[in-house]
Each structure stands twice: as structure tokens, then as C-alpha cells.
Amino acid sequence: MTNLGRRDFLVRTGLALGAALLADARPCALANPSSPQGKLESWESIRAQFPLSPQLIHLAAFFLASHPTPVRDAIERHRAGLDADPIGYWVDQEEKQEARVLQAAADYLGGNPTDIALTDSTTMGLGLLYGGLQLRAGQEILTTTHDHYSTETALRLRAERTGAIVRQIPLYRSLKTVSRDEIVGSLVKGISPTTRVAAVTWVHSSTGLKLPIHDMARAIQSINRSRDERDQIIFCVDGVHALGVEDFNIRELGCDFLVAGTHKWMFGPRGTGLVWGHPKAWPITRATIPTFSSQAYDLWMENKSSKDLPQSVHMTPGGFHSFEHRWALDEAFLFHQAIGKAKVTQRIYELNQQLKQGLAAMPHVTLHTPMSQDLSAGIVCFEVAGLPPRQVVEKLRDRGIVGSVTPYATKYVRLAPSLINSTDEIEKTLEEVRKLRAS
């Protein structure tokens, strides 16, 4: 069986029989969805792509996305194929659909398909990346005191397993006075001769602060120029609240790894995510879950090594996934591309500025997210005098406004305008916040 590929083996042994039964349904099941171009000319038409309740103002869509029409249709199309003939449809579609997803992601990011590993979430991506880091004795991982549970826990678990050194530093003293220079300066000051990995979060879901990733990357690159290649700092970024908001080209951004779920701002299928890695950076990490890549699997069947495959291939976990969701992910990237990345960023910025300026003008509200878009993205955090954040969120919910509470030790009210919102909705939200008073 050394010359028999995995799919050939499945087909020839009869396990994929029944594909012919899909002959009548397949043209419908495999037809490309109609392009959203022409249907997304206004913000109202974009909002109409989502089956969100019109009775609510949705300002927590960043938590878990509603699927827009192209994504929803693609999920149902793949689900129908899998339900009609699970193995036949999988054999016929798995390789080509995953390739489509990788290409769409690469086109959106500005990288190459071989730079990307597919995951189920940001947390999975962080766990895979940080859990597989290859460090020499004495080398350390530098992170911050502002990072999410997933980053902190992934690094802690790795330290417990391997004895790796993990060190945390603050990047600023106060949100009221934070600046790009302070953040970059704090990072540079925190780097030691033994720092091998720097792990940060691009947009903090705790405060809405956005880090100047490009400036931080340039500072790290400057330090790396005087280091041996084996000691150069690898810059890792949790980018989940920047992907789908910020207009960037991944190769120009300057980081070595970007990890993000695609079921938040990208409006991708729930349970999808990715890890992008620079080709020169991928060798620092090793896979912990076997991949089901057809290339790796076929080489295994032929008793050949797969070590020459891109590391991103090995870093895409195998096993059976929610294939109808993963294979529909390309539609999320195409949806954003159809609107236009710059247009998406501008719209989110405009809505967030409207919200922040309105909140800042209220004497009973303390705005914590920086006003400048250089230091903020799509998340706005604030407090209402005399009212616990949970109570504020509940009161707003009673009035048809959906927000959330930051899941951190220090809690704030959190609202996040996105493409599904209108300026009228933001103004209505501000009116309701004005009415909130401690009893």
C-alpha cells in the first residue's frame, strides 16, 4: 500500500461508495454562493445579511458572531452534503475546501496559505503555539500583566510541564495617561538578554486598549539585529479583537505569530480560528496534536517522513471537526473583502468615536478606553457612578441594548459597536446610559 494515497485507499476499498447518490443533489450543494458584491452597498444592506433580532441593539457581537448570509448558506450547503453521504462528501471535498479557506485567509491577511494553521478558536491556537515552543535552558517568555486568561494559562501550563521561565511586566501606569511611547518603552525595558519570546494581546478585552503592535515589532527587530539568530526574540500576538477590525497587511505588521479566532469580528463560522506564522518563526514551535493533513497522512502510509512539510501543516490539529463550519470560513473573509477592509475599519472607528465621545461627556460616567483610535479599536469600557457593571448591563438589556461585563478581576461595562450597528443605535444607547442613576 506504499503507493496508495489515503483518499485512493478509502475509495478503492469501497468506503466512499455512494458518492453517485449525490449526483442529483451535488450541483446545488457545491454551487458557489452568489457574491455579496452589489448587496453590500449600504450599512443597512450589510445589517440585513444577519438574522439578528431587530428588537435588540447588539453591542456584544464581538463575543460570538451571528453568521451573515454567505456564511450561513455555506454551512448549510456543506451540512447537506455531509448528511446525504458523510464519507463520500468528505473524501470529495475536504482537501479542496480546506485549500479554499487557507487561500481566502491568506488573501485577506496578505500572506501565504502555507503560513497558516487552522484551529477551532483563539484559545486553541494559543495553547498549540505556546505549548509547543522550543526554548533552550535559561531562555524566557516575556508577557504582560494585561493579557487574557487564555494567554496567561497557556503559558502557565507550559511552565508547569517544562520548567520554562515566564515573566510578566506592566506596559503602562494609567489608562488616563497611556501613550504609544510609554507602551513601547515599557516593552523594551522589560526585555532581558534571555528573552526569547514576547507574548502580548493586540486589543485588550479588559479595557479596550489597543497596543501599537507595529511600533513594538520595530523595537524588537532593532534589538534582534544585535543578537544571534538562536537568541532573537519571537513576537507573538493574540489578535482576536483586531482581526476583522484593523486594516493591516500581516507581512508589514512585523509580528512573528498572530493567533485569532475567526468567529468574532470576522463573522466566521462558530468554532473556527487560525494561527499565522512567519516562515522563519514557525520552526520555534512543535505540534502537540497529530495533523490529518492529506500530505502528512499519505506520507505516513508510505512510511516516509513528513518533516519537510510546512510547520503550519503540522500545527493544524487533526481529528474530525465541524467540517461544515470550517469549510464555510472562506465566505467570512470574502464577505469582509467585498465590503472593503479600509471601509470596515473606518466604520467601526466612527461608531466607536460616537460612543466614546458621548460617554465622556456624561458626568456620571467614567470612560476607561482611550479616546484616540491609535490606542483603541472596537471595544469600549466604562463605569457608571454608583452602579456595579453587572447591574448596568442588566438595566441596558431590559431596555433592549446588549452589552457585557469584562471577565476580569477589575470589571467594567463593555460595549462594542460593529458593522451590524447604526449611528441611530449608538445615539439611543447613549440616551439610555444618560438615564442610568444609582437609586
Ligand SMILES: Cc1ncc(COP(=O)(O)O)c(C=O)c1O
Second form
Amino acid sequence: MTNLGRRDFLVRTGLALGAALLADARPCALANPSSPQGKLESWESIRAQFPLSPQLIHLAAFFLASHPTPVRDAIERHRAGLDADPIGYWVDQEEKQEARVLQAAADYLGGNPTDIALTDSTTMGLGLLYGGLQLRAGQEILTTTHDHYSTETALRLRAERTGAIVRQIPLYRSLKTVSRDEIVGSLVKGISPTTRVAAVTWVHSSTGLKLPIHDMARAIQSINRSRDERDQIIFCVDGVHALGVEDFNIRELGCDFLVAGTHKWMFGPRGTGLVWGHPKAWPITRATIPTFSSQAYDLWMENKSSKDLPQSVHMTPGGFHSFEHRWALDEAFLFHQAIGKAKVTQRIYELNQQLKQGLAAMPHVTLHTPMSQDLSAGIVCFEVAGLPPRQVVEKLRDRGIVGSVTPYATKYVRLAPSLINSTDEIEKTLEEVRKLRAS
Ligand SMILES: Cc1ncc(COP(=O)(O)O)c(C=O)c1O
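Would you mind generating the form predicted together with the named molecule now that we have the form predicted on its own?
Below, the chain from earlier opens the complete complex, with every other chain and molecule after it.
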């Protein structure tokens, strides 16, 4: 089988028979006036794309996406194809669907498809990236005391396995006084001559604080200018609560790696995510899980090296996936782009400002998330005097309002207004919080 690709082999042995019958008849959603994406002219019509219970005010929608109509339809289409003829559909679709997803992600981010590795979650991306960064003896990973379990644990596991040095620093003293300058200054002060990697989280799910990633990247670039290439700091960002919220172009942002699940704010299929890497930064990574890219696999069957393939290909873990979900991810990027990235950001900001201003005016509420939109995105954290956060969330749930408690050592009530909410819902939520009292 040496000169025969995996796909050729499957096709010639007849296993792909029937695939032609299932050839992709899917129209381009944006070009199709009858597609759901043609019906995004109002916030009500956007909300109508989600099968979310209408009895509830969903202020934890970022936690795990509900699939909007185009994503749901695509999942169903791929599921039907796979159920009818698993190998035939896979042989026919795998390469083109993966290319379609990568192109949609690249178009949305403003990068290239070869900059992107596909994963199943933020956590998978962080684990693969932090586990696989090549460091020389004595080089350290600098991280912060504000990161999520997944960053912290991925780095701890890396340190335990390889002896890598991981150092944590705080980026600010108090949320009441935090500023861009303080955050950038703390980062710069924390960087040592041996710092090779800086690992941060763009929007903290513990407090709602948004880091000034662009400014931090610029500060790192300025330090890097006087460093040998082998010692330059690689800036890695968990961007899961910014992707689908912030309006940014990845090439202009300035980080080296952005890791995110696409099943939160992006409303992509559950079990999807990505790692974007700058072409200059990818070579520092080493893959952990064998990729199932057809190019890599074909080369393997020909006893040839695949080392010249883009590193993002090697960093896309293989094994079979829930392909009906992975292949429907392009629809989530198209959905956001059909609404417009700037409009998405503006809407989320408006609803969050409405919520924060209402909460800040309540004497029995302590708002922890900064009011400034410069330092916050779509997550609002607060406390109610005399009531543990868990109780507040339960009481709100009894009144049909869905929030969550921050899953950190310090716990706050967390509400996250998003595209599926209305200003009336935020007003109703404020009314209910106003009525909350310790019993
Ligand atoms: C900041 C942050 N990073 C990572 C994760 C994990 O995301 P995923 O479920 O996509 O692995 C979460 C929340 O679940 C989070 O809040």
C-alpha cells in the first residue's frame, strides 16, 4: 500500500461507495435567503434561533452553548450522513469539512487556516499547548494567580512531569483600583531574564476582569526586541471568554497563542475548540496526541516524514471525534459574522453595562467586576450582603433567572448577559436582585 493514500485505499476497496450519493449539497448559508442566517435582523430573531426554554432568563448561556438553528441543522445533516454510511460519509466529507471549518475560523479571527489547530475544548488546547512547549533548562513559565483551573492544572502537570519552572504573580492589588497600567506594569515587573512563556487569561471567569491583552503583548514585544530569538517570551492567552465577545483581529492582538473553546460565547457545537498560533510561534510546540490529518497519515503509510507539515496540523489531535459536531463549527463563525462582530460586542457591552449600573446602585450589593468596559467584557460578578453566593443563585433560579457561582476558591454570584438576552430581561433580573434579602 506504499503509494496509495488512505483515502485512495478506502475508495478503491469500494468502502466509499455511496459517498457520492451523500455529496455535500449544503448551500452557503449566507448566500441562501431562506437560511436562518438570513433572519438575523433583530435581537428577537436572534434569540429565536435558540431552543432555550422561554420560561427562563438565561444569564449563564456562556457556560455551555445552546446550539442556534444553523449549527443544529448542520449537526443533524452530518449525523444523518454518518449514521447512514459512517465510512462512506467520512471518506467523502472529512477533508472538505475540516477545511471549511478552518477557513471559517481563520476568516473570523483574521488569520490563516494553517495557524489553527482544532481541539475539543479550551482545556484540551491548554493541556496540549502547555504540555508541549519546548523549554530549555532554566527557562520558566510565568503565569498569574487569577487563572482558571484548566490553565493552573495544565501548568502544574507540566511542572510535575518535566520539572519545568512555573511562577505565579498577581497582576493587581484590588479590583476596586485596578487599571490597565497596573496590570501591564505588574506583568513587566514579573518577567525575569529566564521567562520564556507568559500564560494568562483574557477575561477572568472568577471576577469578570478583562486584561488589556494588546497592551500586554506590546510590552512583551518591547522586552523581546533586546532578546535572542531562543529567549524571547511567548505570550499565551486563554481567550475563551473573549472569543465571541470582543471584536478583535488576531494578527493585531499581538499574542503568540490564543486558546479557546468554541462552545461558549461562540455558540459552536458542544465539544469544539481551537488553538491559534502565530506562524513564528508554532515551532516551539511539540504534539502529544497523533494527528489524524490525512496528509500526515498518508505520509506515514508511505514511510515518509511529515515534519514539513504545518505544526498546527500536528497539534490537531487525532483519533475519531464526534464529527457531526466538529464539522458544524463553521456555522457558528458564520452566524457571528452574519450578525457582525462589532454589533455583537456592542450588544454584549450594553447589556452588561445595564446590569452593572443597576447592581452598583443597590446598597446591599457589592459589585466586583470593574464598571469600565475597558476592563470587563460579558461577565458580571457580585455579592449580596448576608447571602452566600450559592443561595443567591438558587433564589434567582426559583424566580426563573439562571446564573452561576464562580468555580474558584473565592466565590461570587456570576451573571453573563449575552446575545440571547433582552434589556427587559436585565431589568427583571435587577428587580429580583433588589428584592433579595437575608432571611
Ligand atoms: C477561563 C476559563 N478557561 C477555561 C475554561 C474551560 O473551558 P472548556 O470547557 O472549553 O475546557 C473555563 C470554563 O469552563 C474558563 O472559565
